[in-house]
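Coming up is one lone chain in structure tokens, specifically the form predicted on its own.
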Amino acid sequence: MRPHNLTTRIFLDGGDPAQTRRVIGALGFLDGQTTNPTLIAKNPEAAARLAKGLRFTPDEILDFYREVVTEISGLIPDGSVSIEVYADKNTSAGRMLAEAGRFFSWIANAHVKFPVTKAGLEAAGRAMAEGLRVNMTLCFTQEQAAAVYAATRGARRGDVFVSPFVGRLDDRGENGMDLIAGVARMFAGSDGHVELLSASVRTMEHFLYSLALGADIVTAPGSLLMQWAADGLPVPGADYAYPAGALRKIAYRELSLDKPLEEYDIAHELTVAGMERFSADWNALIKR
């Protein structure tokens, strides 16, 4: 059951409803789930199909994605399920928005994932105006998180997540957890309409430090959540010492959250690389 001192919401990062059931059984609760094209490609049914050399038609893959998230939604009806739009570097805000509207209609507890790019932020702003909830993904800087704040001003708390990616910063020698700490600090004095979702969590240290920092949400792979359950669901205090090792520090920046959206520098090569990876995994599922 949920530890009494746990304030962070726990999400599963995965695309397999059977795994969702196992995690709920182990934890005794689950607050939500994040999906993306790569995770859908790893779904056992999709993987088995690809192993036979069979791909989906465009309609079939959307039907499959809908079936997966609908089943997951039924397992966590009071939580949130994130569904990611297709986005490569050429995808327009209009195309993202059209797909987002379709995805949002699938389930009652959806957040639609958009990348933190110019087109993604434009689409998210328009989606918010239409009553959608959003999860801004592939965030790698404080300034990108500040831009999400600016693009979604006026939103209700619970309608907007921003997802900084920890592991991919670690991969290039930077301390990704510094970004989580920096965004949490930057948002501490804000109106709270953007919730911090610690993403690309790969290690127990990532997970525990996210809890210690008071992230609103942390999403983690099933194997990590199962290990947390086996360890007794520990919740560290604010004095938790994160072992950064040789990772380079990401310095905190004093940024105003009151600037117009256009004044924030949102360019980042890892955001572009992430879109390329997700779009390639999605395209690999589809017959051409």
Ligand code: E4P
Contents of the next structure:
Amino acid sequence: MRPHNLTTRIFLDGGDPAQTRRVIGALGFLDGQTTNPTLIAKNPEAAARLAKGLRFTPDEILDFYREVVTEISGLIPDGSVSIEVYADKNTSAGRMLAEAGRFFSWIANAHVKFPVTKAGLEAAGRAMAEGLRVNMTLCFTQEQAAAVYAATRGARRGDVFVSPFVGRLDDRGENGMDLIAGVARMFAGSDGHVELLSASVRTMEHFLYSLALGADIVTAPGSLLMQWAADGLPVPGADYAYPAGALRKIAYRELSLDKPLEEYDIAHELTVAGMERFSADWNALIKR
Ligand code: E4P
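Output block for the form predicted in complex with this ligand, input the form predicted on its own:
Up next: the whole complex, starting with the chain shown before.
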């Protein structure tokens, strides 16, 4: 059961409904799930198909993604399920928006994932105007999170998530958890319309520190959530000491949340690299 002192919502980061069932069984609850193209490629059915040298047609892969998220949605009808649009460096806002509309019609509890790029933010702003809910992904800086805030002003709380990626910053020696702490601090005095979703969580320490920092949401792989359940669902207090080791500090920046969107510098090489990786994993599923 949900610990009484847990304020963060717990999401599973995965693309396999069987795993969702196992995690719900172990935790006794689950607040949502995030998917992405890489996780869909790792779905056992998709992976088996690839292993046999078989691929999907463009229509088949969308049908497959729809079936997967529909099944997951049925397991957590009161939660949220994130579905990621296709985005490489050339994908227009219009194309992302069209795909988002389609995804949003699949299930009643979707958040559509767009990258924090110029096109992604434009698509998200237009999606919000059409009544869609969004999860802005591949966020690697506090300034990108501020831009998400600016692009979605006026949104209802619950309709916008921003997903800073912890593990991919750690991968290059930077302390990704500093970004979570920085965005949480920056949003503390805001109107609260953007919820902080701690993503690319790879270790129990990432997970526990996300809880201690009071992230609105944390998404974590199934193996990590199963371990958390086996450990008795501990929820650390604000005094939790995160073992950053040799990771380089990411300094907090005083940023205004009131500027026009165009004034934020949203460039980050890991956002570009992340889009390349997600689009390559998606394209590898499709026969041309
Ligand atoms: C979730 O929304 C993200 O896509 C996911 O957490 C990324 O994790 P990774 O950096 O381990 O691929």
